[in-house]
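A lone chain, given as structure tokens: the form predicted alone.
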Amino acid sequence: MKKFVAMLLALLLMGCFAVAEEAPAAKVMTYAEYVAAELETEVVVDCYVQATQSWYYNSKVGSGVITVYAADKDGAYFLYEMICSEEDAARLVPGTKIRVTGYKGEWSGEVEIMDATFEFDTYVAEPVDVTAFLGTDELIGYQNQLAVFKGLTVEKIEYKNGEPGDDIYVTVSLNGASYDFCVERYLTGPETEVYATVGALNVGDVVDVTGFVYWYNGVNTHITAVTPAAK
């Protein structure tokens, strides 16, 4: 009997402390799916800000709120008193893309998204390692992408006009072949860390180079970062 009670208590404790599986993220709806959704159901839409009403602090919900007129290519949305900080409200200018999660509601015939929260829909690319493609025809397939080249040896550093302030031309080598890269002053000018880092490189340094795979009579990567190569 005691053994049975002990087992029962153990099972109860396991139930108390079991971790619930995380619910899957709600699917982003098309405008047609949003229109078809029942009232009082959760909706998630991607849309673009068209205009906003004034931001204010709503003491009832304990947060700032803003009402937004939004649209996509298929229709439009009214986002009523969406939770929003004052700083984020200033960023909700016409054309800004946001992902909105809330509940489809109705007020005196006006269909709207209520109790909504949002996030700015942004994308920042991670650099792709294309070292293996340097010197091959395949590299042009990565044109304009943010990429990293690893284990390059510095052969020459030259300022465009002979002194700091303009573009820096960087010649690097890998497996016996040389390549011309560039610090583009309009992208990473003299005030940036990468400009100073490249200017301080020495011939023979072995580095990893990150940049946009620009093309000028061959690869001419616009450098955004340089670090010592991992040993």
Given for the second form:
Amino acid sequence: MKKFVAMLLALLLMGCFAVAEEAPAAKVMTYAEYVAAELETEVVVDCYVQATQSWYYNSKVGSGVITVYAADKDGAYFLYEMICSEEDAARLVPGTKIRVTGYKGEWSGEVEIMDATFEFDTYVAEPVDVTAFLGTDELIGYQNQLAVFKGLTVEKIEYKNGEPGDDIYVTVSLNGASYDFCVERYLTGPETEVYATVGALNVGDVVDVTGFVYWYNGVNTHITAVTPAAK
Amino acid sequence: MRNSEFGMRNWKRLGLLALLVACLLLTGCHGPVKKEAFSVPSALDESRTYEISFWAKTESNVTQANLYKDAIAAFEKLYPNIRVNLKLYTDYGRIYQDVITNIATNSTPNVCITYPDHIATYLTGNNCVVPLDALMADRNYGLAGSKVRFDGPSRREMIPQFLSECVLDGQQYALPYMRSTEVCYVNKTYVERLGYTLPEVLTWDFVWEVSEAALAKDENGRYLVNGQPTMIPFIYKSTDNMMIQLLRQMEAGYSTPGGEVLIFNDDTRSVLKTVAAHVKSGAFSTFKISSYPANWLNAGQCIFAVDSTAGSTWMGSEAPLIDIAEESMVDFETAVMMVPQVNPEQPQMISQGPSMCLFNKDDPQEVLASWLFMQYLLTNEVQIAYAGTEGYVPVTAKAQESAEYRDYLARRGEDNELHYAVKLDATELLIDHVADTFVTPVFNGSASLRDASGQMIEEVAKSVRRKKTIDDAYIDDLYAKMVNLYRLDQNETGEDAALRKDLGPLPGTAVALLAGLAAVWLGILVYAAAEQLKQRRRAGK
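Given the form predicted alone above, produce the structure of the same protein in the form predicted together with its partner chain.
To see the whole picture, the full complex is given below, headed by that same chain.
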């Protein structure tokens, strides 16, 4: 009996997943696709805020709403009374990129997106492990990316101008080769944790280094985090 | 020694208790400020000057805006020491939200045009709205009082039914300003072209039948009735009113006077299914979906346009106010009829229109000055002039029975401006059917229930257009959504929540006060701890 109930529950669970999979996220449309979309169909567009009308609490919809004039490089959108908190409304300044989901509608000739919700379109990169490429020509292919280098040995820590306050030059080695990294004070200044951490490193410490793969006549990663190397 | 220890514990307990009480008191600080109840001063202090604010709504009608300005100028002439600042809105909802926000910051207007449903919410701010009974009855400054400097109406000269619509919890919390109702503006020409004759009273069955018949097209996809590619036979402006009136006519549940919500019933379900069917066929739409009924009616693309009598100057081929290109207007005969009825023998239509409320202030003299202005808006000069801007009806018998007003009505159709026939037909319809009007119960939350009643129609109409199926399961979900959205299963309404939600950050003074109190308590605690430490040391020696 227990087995039967367990199997039944498992089947139900699988059914739930199956149902969930039936409703994939709607595809983000280009402006041309938006124009071609039928009225009263769901649309999803990425666009940039150009201007907003005043935010207000609409008791009819039980939420704050804001009407937005938005555009992308190909055309423009009118986002009528988009659901929006007062806090988020303050962030909808011209130039802000948002992803809008709503229904294409028409009201007195005005084609608009109604009953819309939105999310700020942000992207925060995860660091890519490029340890294997250190010392190879392939590393430049990761230039400017957030990356992590694992198992580096500290060879030298040197403050620019000789004392804390300015950049820190960090020399690390891996497999017998040395590399110059940097704590860039305008990125992570003396008040930051990483600045203090790097300042306290000792020669011989083995660390994992995260940073942006900056290039200064060769790799010169701008360090954003340093942790003891995972053993 | 024991007594001493016992005393110390008591002090600690007292300290903790005081801290707890302080915390409780402080958490209640930042809400609507509780005011002293207003009492009528014995006399208006005329040695002082008063600046009062008046928030009003106009119907995108510049004449109405000018009329308010004229009324203020005339009032300020009578009372040179009272200055009235006018703030105009084009939407009652915005006034409502602004008032709610301003209750929290203690900056409400002095006088505000509003609806009783809204006042019920305003009343959650204690003593925020002034009950008018004492003011109205005041011998000197009350209605037609001896020291009032204008010829205003007495209480007996107010239309009793309109006055009673502004009574909440047994008290007069508002005065009616104008009254209107909904009517159906009918393209009679097209009805007859379709082979029908307008009955004396429109029924829902008749409207639906004619609307469906109007959808017949020729081989080129043009509607036979108007020869155009576009036709929405039936458009309703206020779906709140549509649902409310339908339920009333069906003798179905809406709410009890006390605020019990009854709307989620099978009659509502049948209304929604009917709406769905006619949206699907293309026979019916709403203002929110398709825009102003007047524009479609005037373009010959709508046959039954339901809107307020206060929208009458926009309706018909000869309408003095139009919102579409003149070349889009078509010629037709406009019939002004009661809204469709379930039982034509017992017609029922909603009574609506703006009312006025008075907000309490710390200075009773300021309230009295505001009351005088509010009362001035009931004079014949204001009432008759404002009623003439749209299909409004004055709220005083004094105005309705005046020779000036009777003459105004008698001159129906003399011109297409002040005496525009459609407007005066709409006005007369209400005057003739005041006894057939009704209002819905007013309670804290009634505004939300009203919102929900219309929103259900809007949701169904939108869903049909978006190819969704409207069945019992859909309606069950919709009911649950409405209950949740408008908090109709709680005493706390959506407005209450908004009231608190919109309080905003604490003002700087409050922050300073709280910080000061915290510092004092910290000091007390440090002192108490130090004393305890000293005593322990002494005991140890």
